[in-house]
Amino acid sequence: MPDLYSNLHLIIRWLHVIAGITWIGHLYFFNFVNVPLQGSLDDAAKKAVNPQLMPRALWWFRWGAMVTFLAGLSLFVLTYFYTPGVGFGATSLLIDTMGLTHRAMWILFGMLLGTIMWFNVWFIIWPTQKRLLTGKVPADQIPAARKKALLTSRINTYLSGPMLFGMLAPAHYGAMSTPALLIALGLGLLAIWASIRSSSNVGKLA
């Protein structure tokens, strides 16, 4: 690939994928591993473990989300709004004679869910966890703060299944339709639900 566009496109796609693995990997760690673990620890154990574990994990979690988000936006522009040798403007991958393409519908579906997840990380989960870790939450508000962070993290976990389908479908699936969208939502949500259910039993079987 001797041309600048192709090399830049590949590098940004690689960055998007590796940052996404970091982000979603930590999301799954928190929900499938850490939540059951925290439930088994007493307050003394939490005070010993969490100051060492959570700041590191949350750093990779939030910055993985940010890099994924920014690289994804850049990749979207390069793919759907730029033609090498022509310049910026809607490409045929975005709009054809029939209007918005099915490929674009799928990627926009995935981007919508991904953007919601990114927002939840940076403006709900991280600020709440930061206040908890630094002791800025009054004692009587700690249970509510923990519940808020957990609920938002759970929402992100459930959204991740359909989101990933939307990200993969443009290149590997094709036509967008109501049945296809419902299947994507159903499979994604079912996979996450089954994983969360299983995570509570893994420790018992280990």
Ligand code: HEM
Second form
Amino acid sequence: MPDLYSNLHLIIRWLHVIAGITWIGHLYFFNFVNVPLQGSLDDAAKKAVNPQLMPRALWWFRWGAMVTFLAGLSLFVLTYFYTPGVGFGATSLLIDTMGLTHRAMWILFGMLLGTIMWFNVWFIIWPTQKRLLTGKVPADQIPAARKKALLTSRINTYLSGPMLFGMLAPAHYGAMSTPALLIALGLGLLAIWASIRSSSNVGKLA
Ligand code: HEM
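May I ask for the structure of the form predicted in complex with this ligand now, the form predicted on its own having been displayed?
Okay, now the whole complex, with that chain kicking things off.
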């Protein structure tokens, strides 16, 4: 039977990933499904659908982001700043005789992108959407507010590709190098670009 630390670690890791799926799943729904869908709805259909759809989807989206972020920080402390039986302090996974480990470099890269995304959700996308949905944006400022929310959401969608390499590489890859980082960035951004590009054509029954 594994010890308390290992069990807690696994549960927080699981919480982090299941909340991450909830968050990024909604982000992809907004960007790959809802943006093209909205373009094909007339005003009457939008008025019927959006007041029901958007508050629900935005609730799972923002709280998914918050739980992912908090569980991710806990995971960071448990993995890199705690040793069972010893206590808190930098572990050998964070620093070795050569300085910052490659594993730590990968997770710091992923966490930087993930934290920017979390900030965008809570301090730009959600406040802007809330003001739009509650009719608090003056009519002449609505297009600009919509543009701001969409652009920030698009930035988050692009960041999610490389960010996930930063989450997976620490435990499952390890070695950090400039080519590996460039491939993570290139492949991550390319996958999102291709998905956004094809999203307007998906949906036709074929
Ligand atoms: C928001 C900021 C985020 C922070 C601070 C964060 C932090 C972390 C940390 C510290 C780890 C453990 C790394 C290690 O074992 O060395 C991790 C792993 C992981 N994270 Fe995140 N993360 C964030 C966002 C996300 C998001 C949005 C997802 C999307 C699903 C995600 C998915 C994962 C996955 C799949 C793992 C690997 C689990 C494993 O293989 O053991 N993370 N994250």
